[in-house]
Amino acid sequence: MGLREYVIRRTIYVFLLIVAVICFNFFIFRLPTFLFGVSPLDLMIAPEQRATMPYESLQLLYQNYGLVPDPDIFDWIYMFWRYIVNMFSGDFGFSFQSQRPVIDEIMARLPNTLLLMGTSSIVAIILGIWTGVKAAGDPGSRKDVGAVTMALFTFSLPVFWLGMILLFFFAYMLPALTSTLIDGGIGLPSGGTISYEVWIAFKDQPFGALAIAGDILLHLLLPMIALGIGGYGGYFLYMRNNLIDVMTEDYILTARAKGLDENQVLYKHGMKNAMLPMVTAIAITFGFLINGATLTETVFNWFGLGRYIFDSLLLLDYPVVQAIFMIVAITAVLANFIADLLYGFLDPRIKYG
C-alpha cells in the first residue's frame, strides 16, 4: 500500500470516526430526556417556577435552546438537524448560567488556556526528551538512576498537589519571610490571570501591553511549572526506553564499528530513530490543549477552559459541557490523525506496510 492510498484510508477512518463523536455528543447530553422526559430546562428552572412563566417566556427559552417540549420522533430529527447546522455555524447555543452564547465564553478563554498548555508542555517535552536522552546514553549508572528515580518521583505526584505545594512556598511563605527586607516581601502571584490593579494602571497607556504581558508571565510562572514538572516524567521515560532499545539494533553497533563518535551514534543515528514513537505522544499533548488542566487551572484560579469545564459541571451547565466535549474530542482525533501522517512521512515501512 502506497502512500497516497494510506493517506486517504486515514482520511475516511477519521471522517467516520468525527461522525460518530458528533452524533454521541448529540445524544448523550439528551439522553436524561430521551429516556425518562426531563427536559434540560428543569436544570435552569425550577418546575414551580416554570408553571407561572408565561407562554410567550417559556417557548422563547426552548427555542433559544433548541429544544422541544415532550418531543416525539420527528421532533428529534428537527433538533438533530438544528444541532449540526448551529454546530458547523459555530453555534454552540447558550451557557444556562451566564446567558451569553457558549462560544463567546469559550473564545474569551480559550487564548489563557492554549498559553498556560502550550508553555508547560513544551517546558516537559523538552526537558523529558533531553534528560531522556542524556540518561539512555549511560544506562545503569547513578546519573541514570537518579534521573529515573527523579522522573518516576514528579510523575507520581498529583499536579493539584504540587500546584498548592508551589503556592504556599512562593505566594505566602516567601513574601512573609521576605516582608523585613522588602515593604510587602517579594513572592509571585498567589492565583489569578492578571492583577486588576495593573490591568486598570496600564490598559490605556502607550507602553502599557507590555506591563500587562509581565504580569501575566508572573500569573503564568507557578501553574506553568506544576504542569511542566508534572508531565516532564512520562517523556522523560518514554525517550530513555526507546532510545535504550534503539541503541541495541544492529545499525547503531555497524556505526560503532565503522568508529564514529558515541555522541554521533547516540544523537544523529539513536536519537533519530527513537523519536518515531514520541511523535504520536507529542500530537495526543497538543491535540487535549484545548482540554485545559482543570484541576490545576481551578488551583490556581486561572482563567481558561479547565477552570471552565469545572465550574459548568458543578452548575450543571450542560451546553457549556457538550460544547467543549465536543471540540476536544474532534481535536484530539485530528492530532491522531496528523500522528498516523507524520508516521508515514518519517517510517517508510508504515507506508508500503
Contents of the next structure:
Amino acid sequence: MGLREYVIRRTIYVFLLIVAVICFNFFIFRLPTFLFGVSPLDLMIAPEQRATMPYESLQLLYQNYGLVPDPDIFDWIYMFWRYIVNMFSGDFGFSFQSQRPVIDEIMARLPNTLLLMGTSSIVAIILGIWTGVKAAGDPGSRKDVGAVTMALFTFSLPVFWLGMILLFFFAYMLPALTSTLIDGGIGLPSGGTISYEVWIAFKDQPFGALAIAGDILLHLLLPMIALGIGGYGGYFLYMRNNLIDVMTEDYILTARAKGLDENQVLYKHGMKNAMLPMVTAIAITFGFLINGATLTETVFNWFGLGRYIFDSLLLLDYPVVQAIFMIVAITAVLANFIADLLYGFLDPRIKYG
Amino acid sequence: MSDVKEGRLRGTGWYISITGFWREFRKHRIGVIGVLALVLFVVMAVGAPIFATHDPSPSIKVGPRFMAPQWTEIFDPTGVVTKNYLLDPNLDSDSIGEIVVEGSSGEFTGARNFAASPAENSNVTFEWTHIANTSIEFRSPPDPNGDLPDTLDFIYYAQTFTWEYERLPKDVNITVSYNIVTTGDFLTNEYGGKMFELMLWVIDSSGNWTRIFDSVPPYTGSHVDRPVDLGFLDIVEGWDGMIDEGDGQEDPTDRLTVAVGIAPTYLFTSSASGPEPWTYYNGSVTATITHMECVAFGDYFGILGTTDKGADAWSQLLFGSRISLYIGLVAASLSTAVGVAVGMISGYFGGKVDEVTMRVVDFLLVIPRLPLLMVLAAFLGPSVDTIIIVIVILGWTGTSRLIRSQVLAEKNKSYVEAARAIGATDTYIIFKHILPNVTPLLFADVTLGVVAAILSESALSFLGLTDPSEPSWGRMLADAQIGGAFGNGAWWVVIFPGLMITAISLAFTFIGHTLDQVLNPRLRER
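Structure of the form predicted together with the partner chain (previous: the form predicted on its own):
In what comes next, the whole complex appears, and the chain from above leads the way.
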C-alpha cells in the first residue's frame, strides 16, 4: 500500500471519527433530558416566573435557544438537524448561564488555557528530552535508576495536590513568614489569572503592557510548575526508552567503531533517531492542549477552558459543554492524523498498513 | 497430613514458577518497597475500624475546625490543653464549688448530697418553694436579654478554675446534666413551666456575668444531658479579660467561674393574662444537677488534627484507604477483563470485528477523558459503583490494543497452526495456547491500571462528584481547598491525604514497573 492510499484511508477514518464525535456529542449532554425529562429552560427561569410568563414570550425563549417544549421524536430529529447545521456553520448558540454567545465565552478563556498548557508542556518536553538523553547515555547507572524512580514518582503524583502544596507554601506560608521583614511579605499570588489592581493601574499607561505581562507571568508560575512536573515523567521515560532501543542498533556500533567520541554517538546518531517517535508524541500533546487542565485550573482559580467546562457541566449548560467538547475532540482527531502523517514523512522506513 | 500436602505442592509447576518469580522479583529494590507499602495500605484498610479514633464521616464534628495534630504541641509549650477544666465534674468534693442564694425572699434552698456508695451519684439540689403572695424582688427596669436573671432572688451553684494560659481557647463546650421536678401550680398550670428557667453562666473575676444557656419547658422530670457549645463572643466575654498580651490583663485574677442556677422569670410578675402569677401560685420547683463539665479546646487534637468541618482527620485518612484500594482494584480488574476479551476477539478473529472494535478504541482515545468522566459521573449519580463503571468504560482501550497486537503476533506461530491442524477449536486455542502467552504482559498492565483508577477516583472526588458522606482522600483535599485550609495554615489537611494518594499509587507503580522487568524478557536485558 502506497503513501497516497494510506493518506486516503486515514482521511476516511478521520471523517468517520468526526461524524461519530458529533453524534455522540449531541446525545451525551442531552442524557438528563432523555432520562429524567429535565428541561434546560428550568435553569434560566424560576418555576414561579414561568407560570406568570405569557405564552408567546415562553415560545420565543424556546425558539431563541433552539429548543422545543415537550419534544417528541420528530422534534428531536429536527433539533439534531439544527445542531448539525449550526456546528458546521460555526454557530455554537448561547450559553444558558450567561446568555452570551458561547463562542465569545470560549474565546475569552482560550488564550489563558493555551498559555498555561503551552508553557507547561514545553517545560516538560524540554526537561524530559534533556534528562532522558542523559539517563539513556548510561543505562543501569545510579543516575539512571534515580531518574527513572523520580519519573515513576511524578506518574503517581496527583497534579492537583502538587499544585495545592505549591500554592500553600509560596502563596500563603511564604508571605506569612516574610511579613516581618517587608510589609505584606514576599510571595506569589494565591490564584487567578491577573491582579485586578495591576490591570486598573497600568491599562492606560504607555508601557503598562509590560507590567501586565509581568503580573500574568507571576500568576502563571505556580500552575505551570505543577503541570510541568506532572507531564515530565511521561516524556522522560519515552525519550529514555526510545534512545536505549536506538543505542542497540548496528549503526551505533558502526559509529563507535569509527572512533567517534561517545557524546557524538549519543547526540548525533542516537538522539536524532530517537526523536522520531518523540515528534509524534509532541504533536499529539499539542492536540490536547486546548483540553485544559480542569483540576489545576480549579486549584489555582485559573480563568481557562478546563474549569469552564466543569462549571458549565454542573449547571447543565450544554451549549457550552458540547461546543468545548466538540472543539477538543476534533482538535485531538486532527492532531492524531497529523502525527500519523508526520511520522510517515519523517521516517522513510515506515510501512503503510 | 500437612507434610504430605506441602510435599505435593513443592512438586507442582505453580510452586516452582512462583518461587522462581519471587527470587527474581526481590532483586529489584523498588519492587520490594512497593510490596511492603501495599501491605501497609491493606493493613490500614482492613484495620481502619480498630485504628480509627473517631467516626470517619466527614460531616461529624468532634471539635473546633482546623485543630492541629496533637504531636505538634511539642513545638508550642504554652498552648492550651484540651480537657475538662472543672475540677469536680461529678460534684463529689465538699471543698470545691459552693451554693449561693441571692436575695431575701427565703424561698430558695440548696443542698449538696454526696454519694454513699459508688453506685449512686452525688448531686446538687436547688429547691424553690413558692407560697402565694410571697413577694419576690424583680429587677427594674426589666432586661429580658440581659445576662442576669429577671429577679434579684435566685440560687446558683458555682465552680471556679484557673485559666493559666495567655490565649483564648479555640472552642468551649459546657455540659450540664440535670432534671427538674415541679409540683403544685408549676406542674398543673399551663404556663407553669415558663415561670422559671435553669441558667448557665460564665463569671469572670471582675464579676461580669455571661449567660450562655437557659432552659425551656416542658420539664418531664427525666434526666437531661445538655451540651452547650459556646459562641465566639461568649468565649471572648468570658476569657478575654484574663489574656495578657504584654499590656496587663483586664481582670484581677486568672480565675473563671462556671455557674448553674434556677431563677424565676419576668412572666411571674406579668399581668398580661389575668392576675400576676406570683400572687396565686403555690408549688415548688426542684432541680437536681448530677454532672457538670467545661471542656475547653486548645489548638491541638488527635493524631492528625481536625478538618474544616471539625471532623477527625486521622479517621478519615484511614477509611479513605478503603475506597482507594477498592476502586483501584475492582476498576482495574474489570477494565483489564474487558480489554483482554475485546483484544483477544478482535486480534484472533480479525476482519470486520477487528475493524469495528479498533474504530471504537480510536473514538474513545480522542474523546477528552476527564470531561467525559465528569459527564458520566455527574449524570449517573455520585456512588462508588458509578465511578467504577465510568473508569471501566474509559479504561479498557489501552489493554485491548496491547493484547490485540500480542495475539496477532502469537496466532501465526507454528504451535497454533499445529493445534488447529489436529482439530482444536477456537475456544480451546484461545484459552489453552494464546491466553497463557499473553498473561505475563497483563500483570504489569493491571497494576498500572490500578494507579490510573486511583488517580481518577481522587480527581473525581476532588471535583465533588462522589458520595459526600464517604471519606476519601480526594474529598479531604477538596474540603481543604474549599474550607479555607490555606488561609488557616492547616497544612495537615493539605499534606497527608495527598501524600497517601501518592504513596499508594507509587506502590502500585513500583510493583508494575518491577513486574514488567521480571516478566517481560525484552526489557530485562536492558
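Between two forms, the rigid core is the largest collection of C-alphas that superpose within 1.5 Å. The shown structure was predicted, so the numbers you read here are calculated from the model rather than taken from an experiment. Positions refer to the first chain, counted from 1.
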| property | result |
| --- | --- |
| Post core alignment: Val14 C-alpha displaced by 2 Å or more between these two forms | yes |
| Flag for Ala332, CA shift 2 Å or larger between these two forms after aligning core | no |
